[in-house]
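Next up: just one chain, as structure tokens, the form predicted alone.
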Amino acid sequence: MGARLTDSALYAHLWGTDELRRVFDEAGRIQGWLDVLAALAQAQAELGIIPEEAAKAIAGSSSVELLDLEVVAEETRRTGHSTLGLIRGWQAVLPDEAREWVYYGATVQDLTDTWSALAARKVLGVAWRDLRAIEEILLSLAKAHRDTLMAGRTHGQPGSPITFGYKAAGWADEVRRHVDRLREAGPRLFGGQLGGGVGTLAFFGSGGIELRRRFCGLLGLETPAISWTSSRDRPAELVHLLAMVTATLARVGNEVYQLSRPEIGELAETPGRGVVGSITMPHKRNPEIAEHLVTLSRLVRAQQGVVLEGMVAEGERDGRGWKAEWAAVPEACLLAGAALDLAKRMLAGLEVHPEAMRRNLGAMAASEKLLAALAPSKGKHAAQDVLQRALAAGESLDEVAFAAGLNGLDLLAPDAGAAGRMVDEVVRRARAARASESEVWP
């Protein structure tokens, strides 16, 4: 196992997950080079500009399992190129009549960056299932809890009432969005790579246009208007999104962080089985999960700004943004996969305290509604005075509904105003959206 926490073998489940690191660790990133690669032998096969025995040997031969990647790795750093040594591993196991055939008139970024393209599929294929789970688990919370009544919280203190489930219905309709923008993203981030040197295609005289389209097609990318080697837009649009999509679970994991204090008690997460929340303190019961969504969001928004810098590039190549994208991406990916994969297993275990929420209610949750009760006799701002004065002496609402003629009126009773009907349009919204989409994607 490496030095990088994502690939430690005591902490590795906290940075990544074992499904994303295959797309990036060295094995699984070599196979999708060479699959690239054996879909561009292919489409030149059938356009008639290498032989079609050629590109059978190459795809025949494409697996990483035939190299030896110890001389792969030695010619990559004795010729200094990126990708030469795989050229020269590669060319060792095929036979004569293909070796000059492989990674023809290609360039290293019409490879990596179509790899890429491919990698981003799988990646957000799987924040797109995530994503549909966490929807559902919020769902089934918000209809649960639909009535059950709790304090509203703005600025850090308790404010008028509201319901668990128009929280839990509010995170939902933000996740909801997310599922929105990976499928409006996917057109623009799922793009191929064919330019050659300055990405005018060249090599390939006049059909190269015709080339770039078959090599998409064949391996299920869009085919660009024009090369994009120095336009970075579509890498830093997809670490943006990951980082939307995190800082949404951070927002989550942020609540039920706030809420499990003791002095609270709203919230909970379900520890696991043999799960020790401090070794020199054994009543603590800490929420974990909840803490380190916070903390890989942080991370993942800190690679959001290296591919940012990437789109100030100069000309038709630039690699010192195209090259940070190489560290950066996968990395945002690996974080982003483990928050998607904590946050669906801390909301599945989530405790609900009712009579908690209730009891942190308060004497002052009704003054709102003690408030609109006064407004149309007094003038609300005037109405507005009263109140604040009346409460800084340490008047009670009870008190200062007897004083205005009010009392015998059900003013007092928490109330959560239309929060159950919003929670009732955000299910109703959700539920249909989820219908005519399909649960695997892209």
Given for the second form:
Protein chains: 4
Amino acid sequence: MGARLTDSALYAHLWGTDELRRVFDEAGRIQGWLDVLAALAQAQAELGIIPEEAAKAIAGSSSVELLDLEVVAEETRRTGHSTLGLIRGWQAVLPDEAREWVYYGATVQDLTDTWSALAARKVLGVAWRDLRAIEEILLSLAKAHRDTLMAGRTHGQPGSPITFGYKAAGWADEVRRHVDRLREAGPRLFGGQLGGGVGTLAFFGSGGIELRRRFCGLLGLETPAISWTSSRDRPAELVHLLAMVTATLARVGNEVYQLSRPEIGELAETPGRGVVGSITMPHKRNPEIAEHLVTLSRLVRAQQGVVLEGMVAEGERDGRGWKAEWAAVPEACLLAGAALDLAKRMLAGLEVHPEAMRRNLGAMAASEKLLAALAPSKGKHAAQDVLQRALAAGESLDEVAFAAGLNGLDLLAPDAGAAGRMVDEVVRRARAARASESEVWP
Amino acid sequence: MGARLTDSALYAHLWGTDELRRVFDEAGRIQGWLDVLAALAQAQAELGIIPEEAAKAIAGSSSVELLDLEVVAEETRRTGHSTLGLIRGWQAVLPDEAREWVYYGATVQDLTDTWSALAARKVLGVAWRDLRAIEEILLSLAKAHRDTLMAGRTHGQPGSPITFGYKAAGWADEVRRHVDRLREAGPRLFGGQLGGGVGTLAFFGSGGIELRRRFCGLLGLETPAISWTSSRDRPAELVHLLAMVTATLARVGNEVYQLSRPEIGELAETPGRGVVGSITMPHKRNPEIAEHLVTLSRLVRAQQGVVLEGMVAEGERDGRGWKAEWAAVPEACLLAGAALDLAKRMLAGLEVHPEAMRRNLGAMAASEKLLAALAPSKGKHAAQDVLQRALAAGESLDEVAFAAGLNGLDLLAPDAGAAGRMVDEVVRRARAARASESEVWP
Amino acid sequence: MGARLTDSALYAHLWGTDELRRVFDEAGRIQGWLDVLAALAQAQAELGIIPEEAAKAIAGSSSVELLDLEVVAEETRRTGHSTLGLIRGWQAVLPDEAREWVYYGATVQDLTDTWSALAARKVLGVAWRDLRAIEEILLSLAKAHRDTLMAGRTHGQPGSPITFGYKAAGWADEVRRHVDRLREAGPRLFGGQLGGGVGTLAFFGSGGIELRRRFCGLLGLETPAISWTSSRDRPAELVHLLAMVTATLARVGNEVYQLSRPEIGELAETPGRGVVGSITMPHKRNPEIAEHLVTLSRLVRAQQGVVLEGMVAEGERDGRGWKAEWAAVPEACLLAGAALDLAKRMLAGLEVHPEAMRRNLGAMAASEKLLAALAPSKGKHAAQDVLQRALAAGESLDEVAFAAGLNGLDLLAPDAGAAGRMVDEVVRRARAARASESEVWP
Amino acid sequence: MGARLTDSALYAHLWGTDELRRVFDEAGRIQGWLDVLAALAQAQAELGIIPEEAAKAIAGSSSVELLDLEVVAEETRRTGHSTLGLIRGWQAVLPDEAREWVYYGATVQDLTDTWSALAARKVLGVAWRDLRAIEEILLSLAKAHRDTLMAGRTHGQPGSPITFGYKAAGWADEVRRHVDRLREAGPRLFGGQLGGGVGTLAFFGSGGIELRRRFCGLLGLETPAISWTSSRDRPAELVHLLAMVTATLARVGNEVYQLSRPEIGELAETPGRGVVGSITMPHKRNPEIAEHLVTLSRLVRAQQGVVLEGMVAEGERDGRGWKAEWAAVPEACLLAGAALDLAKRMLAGLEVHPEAMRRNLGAMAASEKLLAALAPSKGKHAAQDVLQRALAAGESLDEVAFAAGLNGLDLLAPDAGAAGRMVDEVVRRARAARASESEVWP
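Now that the form predicted alone has been shown, please provide the structure of the form predicted in complex with a further copy of the same chain.
Every component of the complex follows; first up is the chain already shown.
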């Protein structure tokens, strides 16, 4: 049983998804490692570095279910070596003729960096899918509420009107940039690693470069120009992508949290069936997911600093940073995965209350527009001064308008300016981008 | 099976100790919660708030082994409530007359904050014990090597001589300050929490304050002046203590790492029996623990930012920060516990190589002393200038000394100044402090 | 002209106070350095290490106004040495007989660490004064509003009633802990540094230890047991104190920000005379200070990570971390100083609107109390279930109470439980503590 | 005079470059703002929103030198408004007919976000230029030392051989990825902002969208689909780019620092003329720049957390995060600029000592190769075990080889495997990329 609450039977669902837990849990990780080592053996057999039968036997037994994990763990602890326990545990189930040819000439980071690239590909695939699903919901909200007036708020204070569609479109626009970032970064992040002791492929003699090419090819990964065991910008970029994505979701969550205050009442999460808000205050209905998105974002952000620090790696391999990645990168992936899943669910069930939005617009919503109306004749800054004084003295916008000889319902009617046109533009751009890209990536 | 590598069968020993894992793993945490709730019931029975038999039944069944954790987990997920699953799971094994009196009037944070204080007490007790054990080793090293000359290094470059005892005493001095910090912070950190919905104890009518006093007293915790559900300086202080302690251990580890370079060769970890350094480069003997101490420190530091951010809590309870503590605080505790344990082991087996230290002193070790000798007559800054030029031009210290009419072996003999006396003072202060304090705390 | 907006003529007042800027700006810092060097010369003269007239001349010219800072800067750049420019610039205004005796045998960190301790003392003195002033305001608010009912809010949602005094007392309680922390940490932080090249005092021969004692004594600083040039827990502790203090102020600021929303309207900053809220939306009155407290807190927190990382220092001096302190520590001090000053002003003018607080209590404020009333007969958990369902179905608390045979205005009257008594206890403890401590510290 | 040491006359050169200081200092920033406002006026005149003469007058007086900054600062403080002081100060020098038409309808973020995009373009232009210059030096080093053997080091311990060219090529490869990242991110980052109060352009009636298009066009910035006042992924991305770039430079600096230890002696900075290493230990020659690159990286990284946190912005404008950007973004830019400049200088003068590299290869450099030679016959893992035991028992590689019937000088000759071919590939890819891109960007 794990010691992390994030992995507990009770709470794991809040800090990861089943889908990503299967990538990162012990069975998933070891299976991933075995797959990498089987690909290595295959590439080596193709080049005559190891016997073909050995590669076949290795492939045939490359299943985590065959391993005695107790033994693997015990040997890991005993040898103090990250993967020798695995090697010995695997050797125990390999036929004699294959035992010495497994993990042949590779070093720990060859295995773990390559597996990490494979895992990153899965994680970014999930992010791609979920971000696009979220974008779809946001675009729908943007269109549906293109003209649903509500207060724009700056510094926490209601200002001029916006529409809820405008708010949703702003979220969608941010999400779209993340989709672009994934697409751009992907090729950099999905690169394999093979180099042996210090990355030079010296173990493999003159065939090393070709071996690496085949090895990466078998796994569908890019072949790097040079070993990158101490070049950790890739993990830093990956975690930063996830940190940014999660921050965006936290922004949306926090907005739902704030606008769900009963005193505002403009948005609300739909609670699931059976959900209990508070065991002491039975009336409460808390924005649980909204809140949790902020929590997750903080935790991912913390890991971002770790991997960025890890870029300052020493020599050809520096365990100080690279082992920190072992904890930080999966943590970031799991938390970001949970955030994507929760955000999707929250947004799919989001309650929008146009009447509350309308009510909260308030009597001052047209102050900018009145300023604009007064500006040409009175001067913009002079008008601002006059207006601020009058309103501070308790005058209404009507009174000021009347005194200035301006009137008509139109002038003081709530007006969201070009909000609708901006919604249209966000939708247009997003639709065009979506049409030209695959649903499944990479 | 947990998805965190830090909790995996293979690697958990690197990211926590069994001792602390038992505090934080699901069984340990839930048992801790049950203990808190049993204390609550007992205090309530003493005040006639719940029936005495109910409290007895609750105490009698307050064992995690009685619970069906599957059911607890299932109900936790279903209700979306942090502890209602536990309540229902517990109710299932309670006699009828006790079922409604369990968790009576308390809220989630009453439970979790109180338990966290209990856990913090255990963690700081471990830190106290291990820091003092580390101090003891460091004091021994300081005394044994009070006069073992080695190069002082600044900016990575050998300068004037120090002794290894001086280095160890500097570490010990820092550790002593952490012991002081634990002692000072303890009373603040070991406080209970009971308040109900918004912390006012309203559920309990006029008896709330007395109930809280008894509840905290039964658990050996301080009674707070006021509820602190949104006052999160305590967790921030706890994690900062751990982050500082771990940073000190990382400093020691990093020094061992650097001075273990074969080109320097002054220190080395003693590898455990059966330990394998490298599977590709069989001659290697890596400073594994030294390196890992740096890794652990980075990860604890990351959590420090999370809890500090969490201090900016909103309203009377703010899940955004407080749920982040759920992940961050145990993580920091487990990692710091691992660091303390590893550091103790590393230092207990530390190899010190006085001959390498002596060899690395180098020909320039006396440049400061020669400067001091020249200063009274030539002027300190003028002498520095002359000396720097001469040495840059390839002259030896001997030659410069001779040219200045200074000589004698004594002048250029390596001299660690007051290093030994500083060692004595550190040891003296530490011995006095240790004599006046308990081995077991708190 | 500085390149940092935080130092600009336009905005510096938002990112520092004049009082602390005078400590840290170039003139203040250099003057501080000269004072340290004058004390060093005096101590050296007392021990016959340098001529008495030299010390007198040094003291007599230890004024930043005498220096040609252009020359100092030019030499600093030319030599690439942190303080050699200062030495040469000072020598230019010293009489011949003193020129070679200035900065005699000391190294850069002797100067800067000692000065930093002096600066820390000033900064913590300011923090002490301002925190206690803030505490005083908060205690007054707590007493004045001991019984001013308002909604407690959890997860952003109104729950059971609290009083505004209870909220203010919770802030005061947190502030008091910071005062305690300052008092405890002070003696650790106010320590001098003198050691020469690698901290061994070798330059000074056998008199080094006594020299250091006098040097520290003259400056009113603690004499350390051992040089701490690579032992950076002190700066880490200092910045963490400031980060925690600023986080508390940010918590208060954020609460004011949120409760100033017109939809809530319970608190408001008093804008200064002449203050303009918005140049585009003339009606707006933004919680500018409240908001800025959060900003400042984030920036101080960022520096906290820097100094904590710096604890992992290498060798006897490690510029990588120590030079980072040069930027990080003053930054944290200036920002925290601004936060203290702003918070004091904001709280002194805080508008409290009891009628809005009362209005926002809402119809559900008594749900916890009704639950408590139903619990003894119906069972607490059963009652919670019934109550939640009824309220979700749209029933009022009245209806539920009536159906359960409970009534009377009293039961459903807003009730803040023991909030008032907790306020009293916070005030009592604070008053006792304040009575036993000095207004001026250290 | 600024209070930040980073801006002091003495030390500013270490924390920024003149080139970037001119962008961010008060005069530069205000000039940038005036340019933005002049472009706004011009666009408004083109659309008939303001009189053409007003726009001309505004353009004609849009010079920071005309402003009385004392007055601007005083009004900024008095009004508590970020830009009203500037408006009033500018109005004072504008002809009557233009005074009311300046800053017409725009809000603070319209100005500052747009200016920030312009500044980002300059900063990334500098980064592009300097990164490519650094790449050029690294490619030269890689080619020149393609076959210069040295020890690969993992966990701080010498392992199999690499070449210095391989190390330099690894750095170049990382730098190239940053160049790619700049190119990709640029278009996202160089976007203008215009929206008025809440971003809807309501002030401008139906012409707002067209106004924004012209405004952005005049400044050479992208026109956004929608206002992004609360969508702060752009600043987060910018600072992350700079943090990654600086981390890479810190990695290089740290490597120089470590390999400059006299005990290793493989690399050294060339000190500038007149540079003084140590005023207490005259022989010292410190890797000052190398060290400082690490310092700068830590400080930039700290700011990265601030802007990432700022992404969780509330409402249509959230000063808590956006004002934090005011401090964090320029700070990151200045520090990164300094790092780029220093790294370029350090690398241009880097001393490489092939003989020391050769000497440090050590007697065990061929252990991996011997393992490879033994593996086919003895089995790889069995051979590793035998070899490790023999070497731990003090046998030499020669002895082991001889005992195994393997010999010949060739086998144990240092061999960097495919290091040279990887160098070639890095150079090839970089040359191709450089040939297809502009020296000046964007």
